[in-house]
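First, one chain by itself: the form predicted on its own, in structure tokens.
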Amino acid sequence: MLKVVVLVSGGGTNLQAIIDGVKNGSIRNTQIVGVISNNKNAFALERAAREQIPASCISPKDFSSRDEFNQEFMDAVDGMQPDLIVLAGFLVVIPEEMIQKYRNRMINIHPSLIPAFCGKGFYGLKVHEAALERGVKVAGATVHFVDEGTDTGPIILQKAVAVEAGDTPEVLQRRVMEQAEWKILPQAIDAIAGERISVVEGKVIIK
């Protein structure tokens, strides 16, 4: 059984996609053992509570130093003994020590086709604003392993989504969620649970 901890800052729509995938069997052999948010008002915590998934808020704002937060945060994650950590819209820099400890066991969902519109400053609606401003015809989402860079880890899955005339950032964001994020994130977790993914020389191999 793959034990998953989900890290999230906001509404938790991708968390919901994982919950639904576990329930409907599209994510097999997987259990969500915990949810952590840096935002006490995140609706994701409510989603977790509904499913009786252990959930907590650990925010850098509540600590006198970043080192104190990092230690508390890592202790909380380690205490749940996850096989996989999923960043589902988590807007906090992951401590380097944690990245090293969970190498190729921590994944992130990003709302663009990496390497487009990614890296520092590209998150949430900002990604879709930039895509529309550039005039791209195709948007999408990427699931990748987390490394020390921002959106630079090995790519697991990508899915393209058409940009339509008259799209606003909000409309495009919703379409990318529905047609890409909520599909490829569960697929990636299922593949990891089924031990069908390996990383060879920085590239992901899916069996």
Ligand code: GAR
Second form
Amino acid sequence: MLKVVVLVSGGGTNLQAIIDGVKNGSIRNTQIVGVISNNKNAFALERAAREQIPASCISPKDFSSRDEFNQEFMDAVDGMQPDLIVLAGFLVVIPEEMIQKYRNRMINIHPSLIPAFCGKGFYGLKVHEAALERGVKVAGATVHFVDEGTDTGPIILQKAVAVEAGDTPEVLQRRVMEQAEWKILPQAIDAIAGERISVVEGKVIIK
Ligand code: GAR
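For comparison with the form predicted on its own, provide the form predicted in complex with this ligand.
Below is the entire complex, every chain and molecule, led by the chain shown above.
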């Protein structure tokens, strides 16, 4: 059984897609053992509570230094002994020590086709604003392993989504979530749980 910890900051629709996937059997052999949010008002915490998944808030704001936060945060994650950490709209920089410890065992969902519209400053709605500003005709989402860079780790799955005339950032964001994020994130977790994923020379191979 793959033990998964999900890190969230906001609405938690990707967390919900994972919860639903575990329940309906599209994500096999997986248990969500905990949810951590940096934002006490995140609706994602409510989603976890509804399912009796242990959930807590650990915010950098509540610590006098970043080091103290990092230590508390890493202890909380380690305490749940995860096989996989999923960043599902988590907007806090991951401590380097944690990246090393969980190399190829920590994944992120990003709302663009990496390497477009990614890196520092590209998160949430900003990604879709930038895509519409550039006039792209195809948007999408990417699931990737987390490495030391921002959105630079090995790519696991990507899915393209059409941009339509009259799209606002909000409308495009919703379509990318529905048609891409909520599909490829559960698929990636199922593939990891099924031991169908390996990383060779920085690239993902799916069996
Ligand atoms: C999602 O669109 C996710 O791809 C994005 O934040 C949103 C969270 O929504 N993540 C990033 O931008 C990370 N760089 P959710 O809380 O409803 O899952």
